[in-house]
Amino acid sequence: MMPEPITFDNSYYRLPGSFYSNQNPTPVSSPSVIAVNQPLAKEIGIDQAFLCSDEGLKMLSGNTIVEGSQPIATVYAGYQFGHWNPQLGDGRAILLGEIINNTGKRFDLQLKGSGPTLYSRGGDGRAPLGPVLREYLVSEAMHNLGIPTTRGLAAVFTGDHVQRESPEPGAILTRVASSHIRFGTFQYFAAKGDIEALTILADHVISRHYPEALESANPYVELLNEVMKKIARLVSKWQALGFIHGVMNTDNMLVCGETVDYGPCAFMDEFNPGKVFSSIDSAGRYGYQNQPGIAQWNLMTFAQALLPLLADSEEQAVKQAQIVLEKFPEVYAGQYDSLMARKIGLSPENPAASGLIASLLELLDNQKLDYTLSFRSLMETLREEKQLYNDDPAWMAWNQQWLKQFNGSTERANALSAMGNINPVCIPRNHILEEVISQTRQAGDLSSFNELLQALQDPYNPKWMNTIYAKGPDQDQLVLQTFCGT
């Protein structure tokens, strides 16, 4: 059978020309496949045989524009580390188009690292191999950990080198998202005072992501409310799993509520509320404990962009925005508290849960214990009815209070089952990612990449317990900084 071609339906391309620039990818010399995400291809309705064909490789590398694709680079603005930049845009990414799967859901198909665009600001528009491998692996882990995220459909070698501090192998990631529309997309038009474009964009987002908002008295206020709730839920999941995004600029916040741009991101090893990995975050603005507050700040700037649409007068628009934004702490806390209660096997309604979580995190911080491993260790405590760290009075007191919450073997069995579904065995740890990237870069050997990918696609499975993927780093393996890769 001949592979079935992709059927595109490009709604963003049908918006006014001020939203983007037409931009073909720049061809590469000798592309070859690193990975094709077959489960994702099936989910979004792309024929896997096409992706694995010569024609598929040509599309994934930017060497061919397939029929129906209308490649564009989108424009946006953004607050970067709190400072306003009036024009950014896709500097090394090109949106090939949109596809609709058999359930009616729409997805963007984007090449990242496919060459310069109108918005590259002097950059080469390319991606080194390391950041492409990192984003593919971490985004796939995020999806399987239950965190809303953009995902890698494919990764390819380009056969060309990219010049950074030294020449590095080049690669291209094919990224899938519900859309790539950012807070900064709205901010770009708001800053220009282009209310017509702002209205068109808001209507497009409502139609695409939040059609239920059309039933409310004020669809634009409801748009803000829905985005607020999506971001609150997203960041609560980041916090519960110890994920640090590293560059929460408003151009890296999607209105669909999916995680995007895995540059200097990292999962914590030892618990530290102030932890910062990103080499470009010298002031710690985007540290772990700051993420909920930054999310609310970003939402505030998104609301500012929407003000002309929220009400006839600015005063009334500000009031409408404040009403929505003031709900963020409660929505976030409700989501986070529920997740953390489940991580220790308790119902969110249990009045002891919040106190137990707070004292547990204090213990982890004071004793510099591994965040992920500690929650898995609690499962062993519950299963074997023996206390964790018996020689430590603080731990003994905590264990005693915690174990009192379970009455009988049935409650313990139910708690263990719940804990097993929310506390991963393995996460994409920094030291393992670095080792996999190094091996692939130096030898072109994909075996370690594929082995790690297999683990990250099934991160709650106890079969990984006695493998390197479930082990924290030794002292000489610690990764202290992560880098953007642009």
Ligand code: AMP
Contents of the next structure:
Amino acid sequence: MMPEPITFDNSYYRLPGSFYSNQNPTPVSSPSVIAVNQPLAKEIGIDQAFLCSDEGLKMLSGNTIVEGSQPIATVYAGYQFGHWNPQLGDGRAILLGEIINNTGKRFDLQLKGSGPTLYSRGGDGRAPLGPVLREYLVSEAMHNLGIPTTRGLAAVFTGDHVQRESPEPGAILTRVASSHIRFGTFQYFAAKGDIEALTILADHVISRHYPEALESANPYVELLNEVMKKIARLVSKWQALGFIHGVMNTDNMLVCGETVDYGPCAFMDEFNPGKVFSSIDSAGRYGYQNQPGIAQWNLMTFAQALLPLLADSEEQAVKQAQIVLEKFPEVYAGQYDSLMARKIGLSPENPAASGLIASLLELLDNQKLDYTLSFRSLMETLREEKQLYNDDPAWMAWNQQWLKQFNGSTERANALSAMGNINPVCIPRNHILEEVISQTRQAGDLSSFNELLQALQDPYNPKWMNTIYAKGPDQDQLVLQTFCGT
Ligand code: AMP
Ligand code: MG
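Next block, the form predicted together with this ligand, ref. the form predicted on its own:
Below: every chain and molecule of the assembly, starting with the one above.
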């Protein structure tokens, strides 16, 4: 059977020319496959046989433009570390087009690392192998941990080197997202005072992501409300998992509510509310405990961009925006509290849950305990009905209080099973990622990459329990800093 070609339907391309520039990828010398994401290909309705064919590889490396693809680089702006930047854009990414799967869901297909664009500003538009592997692995982990995220459909070696501090092997990631439309896309047009473009963009986003908003009395206010809820829920999930995004600039916030930009992100090992990994975040703006507040700040700047659409008078528009934004803390906390209660096997309705969570986090912080592993240890405690692993009196007292919440063996068994579904055994830890990247880079050997990928695709499975994937770093393995993926 001949592989089935991709059918594109490029709705963003049909928007005005001011939304993007036409830009073909720049060919590379000798591409080869690192990974093709079979489950994702299936989900979005792309023939896997095509992706694995010569034609498929040519597409994934930017060496040919397949029929129906209309490659563009999109323009946006953004607040970066709080500072306004009026003009950014896809500087190393090219949108090949959009596809619709058999359930009617639309996806962007984007190459990342495929050469310079109008928005590259001196950069080479390329990506080194390390950040491509990192994004592929971490986004796949996020997906399997139940976090809305952009995903890697494929990763390929280019066969060329990219010059960074030293020459690095080049790679290209094919990224799939519900869309890549950012808070910063709205902010770009709002800042130019181009209300017509702003309206077109808002209408596009409503029909693409939030069609229910059309039934509301004021669809643009409803759009803001829907985005607010999506982002509040997204960040609550990051917090519950100990995920630190690291670069929550408004150009990295998608209006569809999926996680994007896996540059300096990291999962915490030891619990530390102030934890920061990113080498460029010297002020700790995007540290763990700041993420919900930053999300709300970002939403405020998004609302500001929407103001001209929200009401006839500015005063009315501001009022409408405020009503929506004020709901953020409640939506966020509702979701976060419920996730955390479930992480310790309690019903979110249990009145003791929030106090137990607060004191548990304080203990983890004071005793520098591993965030992910501690919840799995609690499962052991519950299974044995006694504290096994830590004889600190404060920890034992906490455990006693917690164990009192369960009446009888059925309740304990139910709690255990629920905890097993929400507390991962393995997360993509920095030290493991670094090791896998360095092995792949040095030897071109993909075996450690593929092994880790397998674990991350099934992160709640107890079978990983005694493997390296379920261990925190030893002192000499500790990774203190992460870097932007350029
Ligand atoms: P990011 O850190 O991915 O959010 O990137 C911030 C901005 O820098 C975006 O507009 C990128 O397109 C641009 N950029 C990042 N890396 C490169 C690169 N290698 N070449 C050109 N532009 C880049
Ligand atoms: Mg970015």
